[in-house]
Every structure is written in structure tokens, then in C-alpha cells.
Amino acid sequence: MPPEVEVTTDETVLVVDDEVNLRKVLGTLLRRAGYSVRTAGDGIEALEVLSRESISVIVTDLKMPRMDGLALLKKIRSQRPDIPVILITAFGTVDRAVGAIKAGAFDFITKPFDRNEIKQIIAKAAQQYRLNQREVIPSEEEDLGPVDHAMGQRFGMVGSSPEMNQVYSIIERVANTPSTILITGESGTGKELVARALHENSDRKNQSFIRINCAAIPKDLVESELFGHERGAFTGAVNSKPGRFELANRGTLFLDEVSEIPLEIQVKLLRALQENQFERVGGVRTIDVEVRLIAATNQDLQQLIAEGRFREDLFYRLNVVPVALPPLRNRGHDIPAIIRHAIVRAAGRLGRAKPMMEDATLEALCQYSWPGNIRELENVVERMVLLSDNTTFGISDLPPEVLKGIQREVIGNDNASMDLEPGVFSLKEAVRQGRERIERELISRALEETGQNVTRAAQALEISRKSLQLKMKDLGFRDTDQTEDS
């Protein structure tokens, strides 16, 4: 076998174990897999490393002197919940695994471990860390400040638009039920926030919340991840291991990106949901579980059914209570509050003073379509907080791609390619002109569809007759006295 070639990545793994030899073995394995590696002899030493270094994943033994792995896990969950923690134990029972997962562990590995298995688990954990840096998931202990309490924040989400109030209403109605939930919405709209809200507001809140990103798992390992495997079931299965269904027993299982589950595994998933039982890969013993399932997807499952890529019977089993999350572009009323909330969070996390934002800049951001939704908004705000030295954000502080996106929205596609220099073109003026153009178009359409009836047009536009007449006058429509009601 040719020697493994060392490569480099941006991830740093902290290996915590009181056995020097195990630290060396794991360190060598992970360096060859491309990771930077730091080591610690126990939990207290690990916290010291964490305080001075940027760590992406922590792999820790369970039994150690001074501070064991479980105590370390709880400490990290309270201080840095974005860092995935993987526990290594020689006592790999289901009870210990459930205890670790309930305490917030990303996964667990039993000794002796297979090196391919541990590399796969760490790769998934590193991917989860990258996702965590973009997610909008405030910790339970985070003080969001009074500004956030005035923003319509509920269930860890910000917004008081009719679309979000409908989502809140569904959470309140179904959280404390065993019903299966299907959350749909574009990437970055906050599907995991809804799943966690459903769990935390149910009678299962003290039980496990197990999340699995189906898109992040190699297709040949999905069945093992969901249902577990017995020793020797396949190459690399050196120990028996429970799957996510077992770990979520009496709790909640969240299947993110459920559309990515291979068609052949969907049959077994359907049976597990219908009968609350399954067998591990390579096993013959039937395992009974009681799990509340929440699934999420950014795909059109009906379209996938038509294409033969998703089972129709599974869709109906999942779609008991649908929750559709609106894209951010349809939540214009919420955008200012979400931006202010994002500024508070970014400034606090980065140790910066909280900047203000000019009204024109805020209004310009409200014109942007936000194709990446809340995740994109969070990233944009964090970049502004990190890179700008201004105490008040102006138009010039916006990232170039956002500026161009706003120009396309407010100027129109014909002029979208214009490369406008700051100061030469007033984006505030462009926003005003764009708004007037949209208002003029809507009023023209309403008058045309109502036969120039101002009263009915005002009703269609959901404004008063007097407001419509003033708008018409400001926008240069013909004299309102000549536009009579019929």
C-alpha cells in the first residue's frame, strides 16, 4: 500500500485523551487526512487550548482525570455550542451513547475504532462546524438585549410579518403532539430553528433531539446512520453501533434534507415510521422505538415524486403537518428587525461596538432579494461589522455583490450591468425611484382592472381612497377629480 500523503485543510481538530499513545495515533491519522491537530491530556487542558486557538472539531475520551469527557462536553456546549464534540469510549452501550447525544455530542466512537470510520465522522463534524458558522441559532443563554425583544422575536426567530405569525401559530398548535412535521423552504430560511422550536416546546424537551443532515452522508452509509449496524455487517464495522432512530427513542429525530435519502432506503424509513420498529444493518433483532419525526427539505417533493426519485407513500407519511417557511424576499416587513438583530449578534460575537445603520442603507437592503435568505443576511452583516471601521453603516459599507444586486432590483434589468461609482450615483435616490416605479405600475394596474374606479382600486391596493388620491397626485397621474367612481 502506498504511503498516505499529507494534505492541508482549514479545519483544526483538538484531540483530548489522557493516553499519550492514543493522542499520537489519532494525531498522525488526522494530520494525514489533512487536518491541523492540537492535543490535550484532559478536559481542563482542553479548555485552555480552546481559549487561545481556533478549533473546528473536538474529539475527546470519555474517562479522564480532573475533568472527564462528559463534563468537558457540557462546558463546551454552554460556551461554544457551534463546535461539534465527538466522544470516544470503550464502553459503547446504547445508554451511554444516548446520554452523550442528549448532552449535545455530535457523535460517539467506541474503542477499538476503525480509522476510516473516525475520519468519516470527523469529516461530517467539520462540515457541521462550517454550517454552524452560517446558521442563525442563538444559544439558550444568549442575552439578545432589549432591542431584540421589540422585534417580534419568538421561538428564537425574528419577525412579526403575517407569514411568520402563521409559522408561530403552527408551532404553538402542534409542538406538544406526536404528529410528524414536514418543513419546507429555501436554503437559509431557518428550517432547523423551527424543528428545534417544535422539540423545545413539547413534552419531549428533556429527551434527545437528534439531527441528521441526509445530504452530508455518503449514500452507502445512510442506512447505517439511520438504523445502526452490527459488528461485521460491512467492511469497517468493527463494533456494533446504534443508529439515529435508537438514539432518538422517546425524543425527536430531525431529518434535514430528507429528499437526499436514497430511494432504496426510503422503503425502510417508511416501515420504521409506520410500525415504529426496524433492524440494524446486518442484524436480525427487531428494535422498537417511539420517535417524533420532523423532516425538512428545500426541494419540491411532488416534483421528485413525478421524476421517480421520491416515494409517494413516504411523502404522505411525512406530510402530516406541513410548515412552509417563506423566503426572506417575501418578508420585507421583517428585514429591518432581522438586520438589527444580526448586528447585535455579530458585534457581540466579534467583540466589536454595535454600529448603527443609516436609514438609506437599511432601505436599500430592504430592496435586495436576498437569494441566500437569512443565512446570507447574517453573513453580509458579519462581514460589515468585521471589515468596517465606521460607527454608522452607509451605502459604501455594503459588499460589492450586494450593491450590484440592489442596483438590479431598483434600476431594472436594462441597467443592471452599469458599474456605478460610489458618490457618482445616489443609491438612496435609486431606491426612491425604484419604489416610485413600482408604485406607479401597481396603481396603473389597479385602476385598469377596476375601470378607473378609485374606491375599488384603493380597496385592491389595501389603502384608503384618500391615500391613493395623494399617491396619484405625487406620481403625476391625471387630476384625481377627473377619475370618478362609477
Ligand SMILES: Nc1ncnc2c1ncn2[C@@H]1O[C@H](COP(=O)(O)OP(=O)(O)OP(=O)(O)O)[C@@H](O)[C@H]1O
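Please read these numbers as outputs of a predicted model, since none were measured by experiment. Residue numbers count along the first chain shown, from 1. We call the rigid core the largest set of C-alpha positions that still match within 1.5 Å between the two forms. First, how it differs from the form predicted in complex with the named molecule.
Relative to the superposed rigid core, Glu117 undergoes a CA displacement of at least 2 Å between the two forms. With the core held fixed between the two forms, Phe254 has its Cα displaced by under 2 Å. Remark: with the core as the superposition reference, the CA shift of Phe245 between the two forms stays below 2 Å.
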Second form
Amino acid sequence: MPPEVEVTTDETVLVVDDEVNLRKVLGTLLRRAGYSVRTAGDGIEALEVLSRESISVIVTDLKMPRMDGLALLKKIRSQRPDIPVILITAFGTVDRAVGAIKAGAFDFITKPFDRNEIKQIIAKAAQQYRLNQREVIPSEEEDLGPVDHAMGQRFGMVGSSPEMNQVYSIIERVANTPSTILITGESGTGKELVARALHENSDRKNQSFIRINCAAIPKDLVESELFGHERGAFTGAVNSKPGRFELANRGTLFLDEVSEIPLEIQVKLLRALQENQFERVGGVRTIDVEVRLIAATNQDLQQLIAEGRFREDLFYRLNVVPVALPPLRNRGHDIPAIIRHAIVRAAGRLGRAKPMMEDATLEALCQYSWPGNIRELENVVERMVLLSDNTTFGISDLPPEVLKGIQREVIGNDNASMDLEPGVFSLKEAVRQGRERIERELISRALEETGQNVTRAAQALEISRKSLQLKMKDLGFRDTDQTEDS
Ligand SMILES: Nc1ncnc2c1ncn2[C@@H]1O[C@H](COP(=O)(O)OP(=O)(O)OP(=O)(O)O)[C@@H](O)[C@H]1O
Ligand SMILES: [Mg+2]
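Having seen the form predicted alone, I'd like the form predicted in complex with the named molecule now, please.
Everything in the complex follows now, all chains and molecules, and the chain you saw is the first one.
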């Protein structure tokens, strides 16, 4: 399933249909989904609206008086190719749907409507419209650094999606407080970046920011890393040594991968947090500290609590202010900006000229699900900058595993015959295969419903018997025609 794309209200969808009822139904559905809606009764009216207003997506019926949907589509393609057009077709009219895609429609929706499908298609179309409005690579004068806000950057983070804006506003509100923060999010979503932003925007910023990665420390050394040890406390403790808590005194202590702290140390951590006191390993002196604690995890702590692997009381002590970082696939419209940012950085670091990127390549990268989130994106971009000699990145410059991932997501992986060779991948090919799949599906259904009667199936599909037979041959259907009078 394609990721849900979030909707902002500054997007206007133009609904074109001669039926008032249909305009109403679609209008209500789209308004509820957060879009502004304009309507028109036919193609001519639609073009009038378009000349006056800023429209992001057009949804149009096919059959209309004066100017029909296909004619409107052609006009839009030539005058405003940046606006995606979605056609409404009756269920079963395969040929027309296919014709529509060939004529450049973004997609089609079938009557009767499936609300979720419509919302998804419109959201994707709106995303496409946004992509069409953006330049991928910043111009020379617009570079990193001072353009913080212009590039949607805050606290060194790129992205202006509603999800990220929420993160920024939490940072703003809590950075300069002593409250404990628990940052959650998949690997590579920017947890450490947020922790640093919190520190940098507090009045502790001139004190130390101490990070401890609890996953990287052998279990039996976690306690001494956190709280320090006295000389001779254990084999190897030749000298006494302060722990991270002491080092972070008056500053910020960042407990990364906090789920990895062994249970028996969790008790000691809880006490240190509650009383601001602890003893070094092997020590008798109680040490007082004043530390602001930030913890991060990519694990589901509630789940770990249920499994008895994390203490509930510690969880509540850490989870005073939760900050949940969204996975990249849930904030699709941040992807172009993050790619742009990553390209500028990688090119700078590697001393290369900033490459450009073809629309199709950017589109493909926006389709990818980014399981490794921003870290993966940065690595992919760096590899492309490093390995490609092209000044403009095409689809073929994408690393193979990304191509494979996109193929899987765009055309589905449920059919082995759809595995494409990496490198020959193209979105056109994906669309062709997607279309074939729809045709195959509709034809099978029609044949099944009519007991393999090709004549009646053709009627149901609203195509001629002859073209159905041709199509069946093309798609490799067996000829099991049960039409009596054939
Ligand atoms: N919003 C963002 N804008 C730009 N770069 C980002 C953003 N978020 C993260 N990054 C970059 O992505 C990389 C991963 O970020 P970070 O290390 O903070 O993630 P993490 O959640 O701590 O990952 P892990 O769980 O793997 O430790 C870093 O190079 C960071 O600079
Ligand atoms: Mg991290």
C-alpha cells in the first residue's frame, strides 16, 4: 500500500462533472479530507475556473456536454502539464481507462466510489503537483547555512511537514526546561539530532552534552559507564573514574538506545534520576548531580514492559515529555527537500559539482519506503554522488536495492512475473504493468461472472467482442469461450 500522504488545506481540487449529485458527493468527501474544492459542469467551465484560480488537482468525468473529459485532459496536458488530471470512469470500462492513461491522465477512479481509494489517489496527485512546483536543486545563491527557514529547516532539521512542525514546536516549548524527554522513532529518523537541538536551545548550551550509547557498552560495564567506579572496584579498574552522570553535571545527559540498559541497572538509574544522587561502583560516597536527561529508543518500550524487559516505573520517569519522530515514508512531501539538502552536503563533502535530478528519479525516490529513514537517504545520495558521472541523475543512477524496493512498492510483489531486471526499470514500464494487471483482473472477473461467456463479458466490459478477444490473446488468456451461439 502506498504510504498515506498528509494533506494541507492550501490545496484546491477542481471537480468537473455535469451531475450535480456527483459533484456534491465528491466535494464533501474531499473537503472532509482537508482540500478546498471548486466545481465545474463541463470542460469549458473547468478551463474558466482554471484561468481564475490556483488548482492543484483536477478530477473529471468523461461524458459531459460541450467539452468532455478526454478533450479537457488534452487541453490541460498542453496548457498546464503540471496539474495532474484524474478521470472518473464507470466500473468495467477498461478500454477507456487505459485510453485515459495513454492520453496522460494521472490515474482514474471507478464508479461506484471507494472513498479510501479516492483519498489516496488524490493525495498522490497533490504530492505530484507539489513536486512539479519545486526545483530539486537550489540555485547558486540559495545554499545551505543562512537559508534555514527558506529551506524548511529548523534546529538543523529539514522538513516542513505537519509532523515535523509538531516536533519543532515541542522542541521550542521544552528545550529550556529541566524536564526529561523521551525521543522515540525508527532508526535513522533523527533522534540524536533532536537531542542535540534540545541541548543547544537551552541555557545549558555552554555546559557539556554527554551521550552514552547503551547498546554499544558490554552489559557488565554499563553501571560503571553511567556512574563511574572507584579504584579496584573490579578487575581492570586500575584507577577511579567518573561516570557520564558526573561528566554531564549541570549539562545534558543523552541516554541513547535506553532499552538496552540491563534490568538490574534500570533500578539504579531510576534512583539516580529521582534523587539526583548515586554512588560510583565500589564507592561509598554519595555524589550529587544536577543533570537534564534525554533518552532515546527505536524500540517499543510498552512492549518491552509487557515482556518484563523494561521497568514500568523507569518508563514513566523517562516519558515525561514524549517526542515521536515520524518515519520518512509518512512525511512524503519532506523527501524532496531532504534529498536536496543531502545532495548539497554530499557534493560539498566529496568536492563534486552539485548534480541535478530528473523528475522521474525524484518521483521514484519519493515512492520508496526508506526503511532506514534519513540515514539511508543520506547514504543513497552520497553513493549516487560518488559513483555517478552524470550531471543529472536518471533512474539508472539509483542503487539496485532502492530500485528493487520501488518496483515492489509501485507494482506490487504478488506476481513473480513482474520482477523486472534492475536497471531496465522505468516508471512507464511500471505503469504499463500496473495497467495490464487491472485489465487482467477486470477481464477475469467479467468472464467469471458470465460463466466464461465472451460475448456477455464484452458487454459487461463495454468493449466489442472482437477487442475483448484480442485483449485476451494479448494477455495470454486461454480460450474457454462458452458463448452458445458462437
Ligand atoms: N530532519 C532532518 N533533516 C536533515 N537531516 C536529518 C534529519 N533527521 C535526521 N537527519 C540526519 O539523518 C542522520 C540520522 O539521524 P540521527 O542519527 O539523529 O538518527 P537516529 O534516529 O538517532 O538514528 P539511530 O536510531 O540509527 O541512531 C544524521 O546524519 C542526521 O543528520
Ligand atoms: Mg541515534
